[in-house]
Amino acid sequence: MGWLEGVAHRAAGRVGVALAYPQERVEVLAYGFFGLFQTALLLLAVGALGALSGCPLEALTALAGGSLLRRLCGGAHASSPLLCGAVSTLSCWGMALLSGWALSLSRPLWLAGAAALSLLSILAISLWAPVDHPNKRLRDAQLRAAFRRRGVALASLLAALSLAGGLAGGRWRSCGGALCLAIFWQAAALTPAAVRLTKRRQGPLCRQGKEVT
């Protein structure tokens, strides 16, 4: 996604130019600049491909809910940014389409399947929680527990919005599903099988520092 960081960089450049940054500013704006772009590429992508299959609702619901909690818990990280953001993309999607078929089970069997993979999230999250970048590592060890903490809440709420949207039925129920399988795809990120495996597909320039994701 080379094109993407030079557009962030020509943006950064004329707002520096116009405001008389230092080049130290202008590099932090880049990088700002980048993450906001990013972000609504992912959003039109996401959007797209969930209207292109009836369910843009969902795939923005599992968007949403996976961001938030990734905030919070961090996980593994893909070896570029375009890796990345497909990934973002494709799961997204497919939580969506799940989510829909997850619309024929009965309603006792839904909440019930809802309910253990919240626990199972809500359980990663406290044991693994959080996985820092390996570009920005999180030592401090209180800092470490409040983000545990937070995404344990911030989990625990998502799960019960989902279940709301079960037992309120039609729409709700399926991006209640799009949520719950969300939370479970960002705390399965958090396992030390995800983990160790992203780091072996990363280059050693990915683990030098070179990873912008």
The other form holds:
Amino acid sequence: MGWLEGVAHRAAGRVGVALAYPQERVEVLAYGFFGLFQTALLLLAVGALGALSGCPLEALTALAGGSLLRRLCGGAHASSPLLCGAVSTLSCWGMALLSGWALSLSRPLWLAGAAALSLLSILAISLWAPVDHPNKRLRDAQLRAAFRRRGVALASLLAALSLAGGLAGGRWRSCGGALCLAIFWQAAALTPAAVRLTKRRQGPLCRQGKEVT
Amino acid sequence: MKGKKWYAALAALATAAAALMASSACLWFFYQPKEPDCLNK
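Alternative state: the form predicted together with its partner chain, after the form predicted alone:
Every component of the complex follows; first up is the chain already shown.
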């Protein structure tokens, strides 16, 4: 168990003792605390790194867009909360910097690139989402189909927002760029290559798309 | 009594977060902790 999970379990234990909760309820609290702590830490880390580079809004946009999509699509996972934090922080920061650089492109070129990335992402999501994890299995075929449909719908909405930002120009365009890259990054985490990479570290237990055993 | 209110508020917040995570395909970042069996049901 990582240090963050340890902190979450200790916090849950303390609350559980104070409120005389059964063990099952304390486990639920620990799960919830872990999500809250990880979210807070990542918001701080991404915000701080973005602020140091002069692009906090873009970095936080990438984090928000990517995590919203990940809620529905799942994807390849890191083997520890620390690695997760590092990958998430650096990828959001990188996307923010890249979206700033992309401002130097002409508007038609920017829009064409964003549209192409968005289409590829939506295609990947329709093919491979959701990708589950041994710690959270998605066994029901109907549920998996529902997550896939919602993932495609959300990706389409976010892509439309990204393109709208591109049309608006200025800060909106850089945020739109960060959002587009976040969608693409999450879609890439669904591909067989990404899943194979994490399978080597976690074992052959991640399932993709429609396959249910 | 005041302390217990704080703990209850924290418990409510954590439970809401856990319910939100349980209704998702995964936790919204790159690491997925073990989900409690009761949430699976």
